[in-house]
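Here's a solo chain for you in structure tokens, the form predicted on its own.
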Amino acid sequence: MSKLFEIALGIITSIGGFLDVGAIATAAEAGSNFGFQLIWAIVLGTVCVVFLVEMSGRLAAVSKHTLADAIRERFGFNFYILPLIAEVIVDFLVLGAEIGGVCIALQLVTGVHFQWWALPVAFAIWLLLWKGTFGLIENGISLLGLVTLGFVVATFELRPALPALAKGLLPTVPHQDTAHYLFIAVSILGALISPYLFYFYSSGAVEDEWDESDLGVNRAVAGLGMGFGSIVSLGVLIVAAQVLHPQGIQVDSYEQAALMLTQTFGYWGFILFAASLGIACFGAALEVNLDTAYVTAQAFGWNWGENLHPKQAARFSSVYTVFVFLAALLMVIGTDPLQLTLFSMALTAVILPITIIPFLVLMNDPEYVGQHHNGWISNGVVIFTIALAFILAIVAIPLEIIGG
């Protein structure tokens, strides 16, 4: 019974925690600009991330190593330094974008410009990390993220045509605005196949002291949790396609995106959008900030753990303390949150190859996973994702310049 409860809680919190500023921004822009045409990108990204998250949890449960620990130990620190630097840079930009999402949500509700909210939001994030436990971060905040299911409710209320939805499952390149279409596709994949998810998930499994008896829980949480979470992303895209696209409204700011739910819920749709954006981004900001402290501490062999008192892991705590306030400065100086989000998602796509390649080695190494090594299907998905990651890495920045 306890395992069933753990699975149910894991799935629920995965739904609440899956949607972040990247998923909201890219899905809203995709739907408002191209209707249902980019549904395939969300589905493809979800399949890849389900397999990779499951692998990171399996690695942690069997080997008692986080992904960062295993990469450093198996390949050496000199190899790991490049993924570490890349991850820290991208985490910094993503954290700034997540803080920006919370600030925009507060601006929508209060009318106070988002820049004024940056430091108070950063302080709230830091205080929760300083005083909270991993369980609070993982479950408590993510549970609040279930408010994002309002997008799924709106989807059913709007009753999109099923043939049109099915057509969106097949990749098609439009004759006009092709570069922007491809840029958004790359950004969606970067938002969904985000390296911080793997590092954070494996670190969380070690914090929760998973072992081989938790492999079933891991499979259920990774598959069902991420799968159901992607339904919310699809809901954002579909609602934007149904409400904004017919009116020719292209999402260039979060204020425009806030109109998505008003057709279904009236004025309360505006409030629901602000609540969804704020809570989803706040939860993701906690995880991204914590992830940065995880990978840094694990790289240098420091004490780490959200369940430890800050004095017991002083350098670990110092990393997330400094990091969150530096990231908040991106909003203080007036950086556009939506543009920062789209850029950071494209940059995430650039660093994917160096993050995913180690999976192929680690998940087939008997010293780490023993008899729980990858089968041919899992290896096939990793190889496909590596190939996809190389393509994304090559085209992301040119598409950012041409079509972003």
Partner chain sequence: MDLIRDVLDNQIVDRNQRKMGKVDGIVVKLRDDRPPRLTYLETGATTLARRLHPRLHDWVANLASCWGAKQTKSLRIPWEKVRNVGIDVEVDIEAEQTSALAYEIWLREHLIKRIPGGQ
Second form
Amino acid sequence: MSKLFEIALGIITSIGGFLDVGAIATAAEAGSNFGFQLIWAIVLGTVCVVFLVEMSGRLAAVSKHTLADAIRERFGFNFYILPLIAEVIVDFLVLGAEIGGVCIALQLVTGVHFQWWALPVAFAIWLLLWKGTFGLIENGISLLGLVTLGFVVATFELRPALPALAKGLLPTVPHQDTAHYLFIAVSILGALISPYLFYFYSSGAVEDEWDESDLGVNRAVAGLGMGFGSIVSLGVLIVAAQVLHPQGIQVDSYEQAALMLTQTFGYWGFILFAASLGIACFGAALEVNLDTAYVTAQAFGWNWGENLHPKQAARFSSVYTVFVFLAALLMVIGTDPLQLTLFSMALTAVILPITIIPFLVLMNDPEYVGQHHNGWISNGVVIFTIALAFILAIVAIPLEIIGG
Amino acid sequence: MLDHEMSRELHLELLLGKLVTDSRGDRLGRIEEVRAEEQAGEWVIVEYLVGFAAIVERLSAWNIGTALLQLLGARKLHHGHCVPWHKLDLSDPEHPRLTCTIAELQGL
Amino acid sequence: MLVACSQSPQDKQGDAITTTQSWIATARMTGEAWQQGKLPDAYTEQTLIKSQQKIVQQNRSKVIPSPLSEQLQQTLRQMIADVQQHRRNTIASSLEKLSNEQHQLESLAKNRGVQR
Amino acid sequence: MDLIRDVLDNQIVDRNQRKMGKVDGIVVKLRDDRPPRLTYLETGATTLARRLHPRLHDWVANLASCWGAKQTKSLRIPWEKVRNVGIDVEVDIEAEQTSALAYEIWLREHLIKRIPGGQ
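Having displayed the form predicted on its own, please output the structure of the form predicted in complex with its partner chain.
Shown next: the complete complex, the earlier chain at its head.
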């Protein structure tokens, strides 16, 4: 019974935890610009992320070591420093974007400009990390994330044409705006296959003291949780494609995306959009900020843990304390939140290969995963994702340069 | 005496990745792993693993590594060189040298 | 647009027109939803002002002939004033004008071969 | 035992299983006619920095000497204190009584405890 409860809780958490500023922004961009054409990118990204998240959970449950620990130990610090630096830089931009998402949500509702909200939001994030436990953050905040299911409800209300949806499952390249199309495709994949998810998820599994008996829970949470989470992303894409695309509205600012649900739900649709954006981004901001402290502490072998009192893990707590306020400065100086989001998602795609390659080694290392090593399907998915990530990385760099 | 003692101290982590040449100056490969054993109550170094294959071995990814390399077209992946401790001269840690030739090493 | 700087002048003009169309559509949808009481005042005002700014920004290279662009600015100013003074009944005529201008821009885009 | 794979860069835990850093360096003593003997494990930022680049070592040492806990020397743990080498390296010492936690303690006293709720 308690296992069932744990699975249910885990799935709910992942729905809330999965959706972040990147998923919402890229899906809205994709739907408003290209209709259903980019559905395949969400589906593809989800399959990859389900497998990789399952692996990082399995690694943690069997070896009691996080992904970051394992990479550092097996590949040596001189290798680990590369994903570490890449991850911290990307986390910084993504955290800025997540804080921006919360600020925009507050601006939508109150009319007070988002720059004013940056520091109060950063303070709220910090306070929760300072006072809260891992369970509170994981379950409490993510439970609120269920409001994002509003997008799924709206999808059903709008009755999209199924053949058109099915056509979107096949990757196609449009005749015009190809560069923009590819840029968004890369950003979608970057938003879904985020390295922070793997580091965070495996650290969470160690915080929750998982062992081999939790492997079933892990599989269910990774598969169903991430699966449901991406249904919300699909919902955003479909609603944007049904509501904004026919009007000719191409989202290049959150204000435009905010109109998405008003057609279906009226005034409450507007509030629902703001609430979804705000809560999803707030939850993700907590995770990204914690993730930075995790990867840094684990890099140097410091004591770490959200369940510890700050004074028991002083260096760990200092990292998230300083980092969240630094990232908030990105918003204070008035960086455009949507542009920052798209940029950081594409950058995520660039650093993917270096994060995923270690999976191939660690998940086949009997010392870490024992008899629970990867089968050929899992290894196949990892190899495919590495290949995909390399292509994305190569494509993303010129696209970013073109993007100016 | 003390000075002599100090100079005889060596940081293994700095030895990692150093190019090993044989007594004639031919290159053998880079040091990738160091093996230790307990002998008569103390832990001592017994051998050094040298060469690219040693990395693969260090990552205990031998099976998947060879499978992948074969997939990429590598016909035969020779295993790394195993250098016993007494065959490696570490008096200059920047340039470790074999005290024999590569051929003699393989004949061991 | 994100890919603007790599493109030929024609593409650039096309992009400017598409972006302008997108912001006009945004203003229209916002105005209509506000009229029906589906949006808060502060958000509506901010979005209309942003639309106005974006349209001016896109028209730096004068892709839109000046009578039309002046009309557009006039209409948006009117709408913003309506929202500021909570005149839900008078915004209807502005919306009609905006829709009219939207059509003019659409035919202009068609003549230049810009497709959405 | 594979020293690079199983010891270098692995987590060090003290006798109470408290994390006290990672193995940043392994010191051996060369001897005539006898195999090199493992003498110390080293843990500390300066040792780690030297592995990345020799110049980084001086830079980190300078930084460490003027900021925070002013701990420039890495901690040396005699090999005899190593109890167990699994995925973690367990050593028979008390972390709090060594310099391994100098910065942890410094931050605790100077930053964490001064923030409300940090006591």
